[in-house]
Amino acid sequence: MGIVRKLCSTWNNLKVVKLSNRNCYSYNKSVDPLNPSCSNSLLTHGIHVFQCPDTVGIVAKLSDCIASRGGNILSADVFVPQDKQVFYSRNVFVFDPVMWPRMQMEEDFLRISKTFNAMRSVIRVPELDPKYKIAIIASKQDHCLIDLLHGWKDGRLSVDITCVISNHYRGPENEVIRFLEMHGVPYHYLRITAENKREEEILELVQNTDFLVLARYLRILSSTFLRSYGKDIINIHHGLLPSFKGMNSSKQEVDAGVKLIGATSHLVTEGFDAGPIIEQMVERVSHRDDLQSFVQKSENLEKQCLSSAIRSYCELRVLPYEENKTVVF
């Protein structure tokens, strides 16, 4: 009965889910409590995102490298799309920063990068590697900022935030402004016209960030910003895209008296409202629903899925697959 129990055992902290695209898989491992290297303290997790062309032997070659060091990995996602020879993973692990220094790190897997011709080999140790830095752009609407700063200051979102930007004057007493005066974030507000964006001064506001979130900022910006700012734009959308366009989603919802309605998230492009989308989600509603009960539950829809897009991104599991689309483990 022990090795039966102790089979058991085994098999509930290994487990392989087959995905019903048979050339998508993810595997994950459970730390097993008998092997005391896996419950060691000084074990820190780590995070690797891999895309090249597809061959054979690139997860033996990964899998090596991080056991050569004395790694083990707990969760690996991969994929790769029938019709292209692309090749996805991302890898998290636990090492110990002692036996694998960061820098031999980035050196191992620079060398598996050179090997298989890698368009993307980025690495993240969240114990290690300073927060990501963003801005945030927002408009008159309060709800998806406030949740942004209340998640940050709660720690679900692990981010550091160097300032909020807003085309809108928002005074003294407002909730935004003292609660970032009281947690030292700086307030801009930028008087925008048609026929003056601040696009400059933004991107000077901006410079020293890895991404940007626009917390329902109702300004296109320019191909210009797009091309000189040169990184990711995170964006919250009202409504199911690529329906719903535009500023009046929920009232183009009611007309179409549609029985689900949703939030996108996606990056930003030149196109409107056209990004790669990197979440979405729904809520059913019927025809005892009007225009106030359809904007009421699209707004808890958006703060949901900003939120959700940004830890997905913060924590690499968003990869550019296509022209306009994305592989999101």
The other form holds:
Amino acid sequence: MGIVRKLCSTWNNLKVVKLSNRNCYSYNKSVDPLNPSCSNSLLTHGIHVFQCPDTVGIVAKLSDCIASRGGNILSADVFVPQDKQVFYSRNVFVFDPVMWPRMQMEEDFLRISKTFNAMRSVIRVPELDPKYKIAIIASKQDHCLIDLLHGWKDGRLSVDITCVISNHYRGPENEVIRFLEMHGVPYHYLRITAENKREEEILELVQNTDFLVLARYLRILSSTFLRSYGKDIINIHHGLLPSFKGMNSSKQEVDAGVKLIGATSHLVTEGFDAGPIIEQMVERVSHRDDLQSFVQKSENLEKQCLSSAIRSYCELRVLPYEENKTVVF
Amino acid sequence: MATVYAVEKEPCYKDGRGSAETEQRTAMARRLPHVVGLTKMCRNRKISFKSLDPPSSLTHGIHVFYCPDAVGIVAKLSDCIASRGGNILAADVFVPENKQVFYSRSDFVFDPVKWPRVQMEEDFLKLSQTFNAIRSVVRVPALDPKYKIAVLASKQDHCLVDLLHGWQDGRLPVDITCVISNHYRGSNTHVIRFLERHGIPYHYLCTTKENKREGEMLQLVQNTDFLVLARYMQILSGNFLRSYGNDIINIHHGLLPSFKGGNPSKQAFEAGVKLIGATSHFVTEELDAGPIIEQMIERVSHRDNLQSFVQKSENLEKQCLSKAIRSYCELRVLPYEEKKTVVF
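Switching conditions: you have the form predicted on its own, so give me the form predicted in complex with the partner chain.
To see the whole picture, the full complex is given below, headed by that same chain.
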């Protein structure tokens, strides 16, 4: 099937190569308790994901590469779908950056990726590589936005928030505005109309990000925008896709008398609320729930589901699978 | 409207039936028929009760009540039960926020000597009249006849088989009067042999678009309390629903309202969902749209193929359908607004 990249494909190689500014002494110094003799061993975690046409010997080559550089694999996931000749793996390993410099690691994996004609080969060393830069786009509802901001402040969300963009005005007394000011994160209010979506301005504002997060942003991004931006966009949808596409899910759910409600986080593609699903969560509801508690449970789910998706994404757990699905290790 | 999900049939405790059965307490049967000569029966039952029941021949009763809301309903209901020596073990009361309607379900133990079944019926009838109840149902599982059901199935039989086994093991407290199917099953099939062994008729009705044979079906199910569609793939017409008049419980593979129609597993698989589900609901004229009774889910991932999707789905359907039937038999399911249910 070759490389699956549609026009509006938002899958992108998040390789980060610019490491020249960083020297090896700026990372966390963690002594490996299993290997105390290496008193200078500053073992660091590395993650490598690999997607290529299936064949014999890939795991052997990958693990040998890691071992040959003194890396120790802590966990590995390998997945080959039943009737498809495609291979996915994700390895988490610890290594000594002195013995295996970042640049060398890049080269080594690049060589293997060429050997196997990989569609994707990404390494990430969270302690060395810069955090992912994201912009958050929101509308009026801010429960997800606030949850992300707090998660970011508490260090639970290890990203860099470059800015928050919204089509909803928030005054200087607003909780979000004050928080952002306190942390030096710009807030851009873009008044959007049907005629003027102001997508070029948005593109300008987000051009230096690694991916975008739509935290209950209610405007549809055009395919032009998706193509121009080119990188992944994660959206949170209140409701269990593919049901309840569109607006007003909670009310629909209350009216339908469902006993379970849910939230879905997914990657944005041209189809509305139709991109590859990353994560779904549910909660029980009953006759004792009214619209208000439906909404509250829903919002809770959305926050958790979105955070979980972003975290999985940053840990390189999310990979494209077939046309419209994901492998989530 | 076919949305009559009430078990309003009077338990027919009118005449004493043969007492041979009353002595037997087989594993699968709480088949104590309604016997009116209570003094004799009580003494007998005292001997034949299992250890779960207290020696003082206390019997469980369930009462559900649904009426316009007012002050004092709970007081009156509980007083009625207490005045007859009944002891409430569990109670659920629900009054929706902006609606003047009252739902309750009480589970109590009582001494049928002190509070005879007929008297109980009268007492609750009086209360239901006092409060202009939309629904007031009493059920004494140990005395009242089991609910009679017919099971309709098509080719897929995982739900049917699960129901039959549940019935055999006593986990499903119903009487299965017959199985009706639009799919032929030979005498060698597991289902047919099972049914033969247990004396349950199997009616194969070959249906076509022109001839749905609903008249015959109505005949076959006329003495049932409710129907169970165990992955029955034909649509029952509005005519049928109205003529039958009692409740029909269906199992839908998928989380309604999504994935209506055929092959939800395949749809879900192709949509790349991370959760799959099943829904049990009452059948109304609109396809797959009746009031939902129960929903269940299970996680799926990239490691699942269509086959495991289907397998997890079938598992869910079995559980979801059994649970719905059990809730229904325990009088836990009540109609709520137009398209919903209260499930206590």
